[in-house]
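So this first bit is one chain, no partners, the form predicted alone, shown in structure tokens.
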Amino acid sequence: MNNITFVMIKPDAVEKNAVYAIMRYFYDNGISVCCFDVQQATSERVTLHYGEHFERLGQDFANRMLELFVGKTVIPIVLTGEEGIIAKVRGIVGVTEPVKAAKGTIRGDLGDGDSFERSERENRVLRNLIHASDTPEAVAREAHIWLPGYPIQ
């Protein structure tokens, strides 16, 4: 399992037609797609995926996340590549806050400079285009939520 990871292209990326540009970052770095789907996010899946954040950050955050996701298009993807792919993909994606993400990363180049400060001021969640799993356990859990028929070893 050291050579697979999970990412999810979020609704903000789909809405700004950035899917191809995002996928190009992976392709250019020798990373392949094993499995993907195009689906409408449900409150159940969003809650399963982000539940620990909902507990930590409260109902207001949960409501904003559900507003961002539910009924909107997401693209969950299992990627494969060399050993250490989780860290490699997270490096390609960039840090969570696009305004702080380095140029040459997905969030740094495509993230429109969104920030926690700006999102709080506008009473919304941060728009950062993509989610990338951070551990092998998260890969298995998150892939099972969004791609339940895909066998993760």
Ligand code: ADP
Given for the second form:
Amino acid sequence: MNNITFVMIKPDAVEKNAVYAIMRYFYDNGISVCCFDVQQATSERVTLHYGEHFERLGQDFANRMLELFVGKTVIPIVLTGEEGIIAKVRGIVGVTEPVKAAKGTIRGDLGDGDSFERSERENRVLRNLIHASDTPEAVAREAHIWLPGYPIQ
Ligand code: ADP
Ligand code: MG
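Return one more block: the form predicted in complex with the ligand, after the form predicted alone shown previously.
Below, the chain from earlier opens the complete complex, with every other chain and molecule after it.
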């Protein structure tokens, strides 16, 4: 369990054709794919995934998140590598806001410098390309939502 993690390539990344570029960051770091799917996000799965954020950030945020996701293509992926992969992958992905993410990270290099401020002004959710789980519990919970057939204990 310490050598797997869960990520999900979000619709903004699929729409800008960045899937191959994103996957290179993982392969170049010795991380490989155990399981993935290409699917259209449903409001049920998005709400299960982001439920805590919806409660914290309110209905406008929930509506914008649903607008970004529902009916759009997402690619949930279970990744495997060395122990510590959860933190390693979060490092490769970069911090939440692309404008603050370091060069060399996925969000820093490919995120077009998006920010909370800009997304707020444009009445939309932040475009930061990819989600990465932050704890072993989140890996199990989130993989179960998006890849329900995949056995994670
Ligand atoms: P990360 O994706 O870096 O783990 P979080 O788990 O904190 O970030 O948030 C999940 C997603 O919710 C973010 O990727 C972003 O799209 C959105 N989000 C988080 N916090 C805020 C906020 N304060 N304002 C607007 N959107 C937010
Ligand atoms: Mg998170």
